[in-house]
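Let's start with one chain on its own, the form predicted on its own, as structure tokens.
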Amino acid sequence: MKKTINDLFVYVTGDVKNKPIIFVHGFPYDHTMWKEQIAEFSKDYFCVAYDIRGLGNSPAGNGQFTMESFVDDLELIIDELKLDKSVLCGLSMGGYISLRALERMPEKFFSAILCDTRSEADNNEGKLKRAAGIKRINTEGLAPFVRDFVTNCFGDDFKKNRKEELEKIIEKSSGFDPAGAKGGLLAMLSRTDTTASLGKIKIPTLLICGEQDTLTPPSVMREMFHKINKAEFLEINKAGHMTPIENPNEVNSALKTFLKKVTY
């Protein structure tokens, strides 16, 4: 079921009396990058995911976006829905919301799962990095810059192996609304570093990593799980940083296991 709140584009499937599942996706990508975890937890868990706003189907409007606004956002989602004790899943930029929202609001979440990302703030490479794809996009639209950021979140797998699919990942992402990722750009790098507050996440936590991700490689994964209590860390195979995508069977059998444990 697709549904409208503040502006944002939002698709909920399941059993609303079900244990609800949040996923947040990557950047530049919606919540689309998700569909093989929705079809397969929608059958025991109330799945939400929605196109963080200016992505996807959520309207960009001037484009100035913070972090903030994006846990904004979330939060909003939540109390709209009446989600009481989610399981929150993030990845990438979805990660850095979902480690912000941890700080924010922890009560509102029973467990979570961190994929391919990083607690810390980007430094002064990331940020001129970040800079400089804006400057692209202004100049040479938003198509080029999204060739070459979509194309070096893959592992060498997929990049050989399903060159069709990657394709049409790369077309849809091209269509978004430039002001739109322009601003996720700038969010990511105004962000603010998470890395002091993980010691103090309570609840359950999965954090996942493919091992052919050269974004947020498994040894940036594995310092992140030694700082947070009743962490688990594992490994996905054959997969760049977008590891649902990447390898679903994989990653939604890492996510089964964890969530029987935590839920049942």
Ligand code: MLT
Contents of the next structure:
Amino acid sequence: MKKTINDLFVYVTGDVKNKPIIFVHGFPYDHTMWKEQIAEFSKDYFCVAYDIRGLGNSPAGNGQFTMESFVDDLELIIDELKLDKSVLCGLSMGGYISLRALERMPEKFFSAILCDTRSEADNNEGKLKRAAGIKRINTEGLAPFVRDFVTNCFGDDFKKNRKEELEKIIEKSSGFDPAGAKGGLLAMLSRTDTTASLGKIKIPTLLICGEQDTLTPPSVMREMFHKINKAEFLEINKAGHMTPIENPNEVNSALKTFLKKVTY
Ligand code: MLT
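What about the form predicted together with this ligand, after the form predicted on its own?
The next block holds the full complex; its first chain is the one shown before.
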């Protein structure tokens, strides 16, 4: 079922009496990147997947976003839907949002799944790259930026064997509002570093990372894993940065095993 909460596009499915899982997508994607997980987990969980402000069907408005405002949006969705102790599952930028949410309102979550993400803020080189991205969108439009950015997210197996799917993803993201994409880049550029809080995470946490992920590589996620008390870490075969799309079977089975252990 589609809902609108504070202008945001929110997709909910499954029995509302079941434990909620909130899926928070990466940049520059939308909630449909979780379609294989939603199909699987809506059988036993109440799945909530929304489009982050400025991406997909959630309007960009003035495009002035921060990680904090993204977490405000997540909090509002949780409150509006009256979600109690959710499983929070975020990928990459969705992971940045999740990590800050875990820092800011830990009482709202039951367990966490962090996919292909990192706790460190952007370094100077990273900030300059974001600035160059914004400049490129301003001068060339969104499509060329999206083509390079999205292509870079996927691993070699996906790029070689699933070219049509990749083209469809690029086409979809190229149609997003450029103001929203630029707002997302600014929010990531200005986000805080959540590394110091990793040791304070008290809930069971699963970290997964594609073996071919070059943006948030396994070595980076393994370091995060060592800083979280009740954590597990799994590398996903034949996948780059977009594990839920690239190897949904392995991701679903990792999530299922983890959730079975911690939920019931
Ligand atoms: C994402 O997938 O959300 C982005 O790669 C995150 C980033 O650019 O830092």
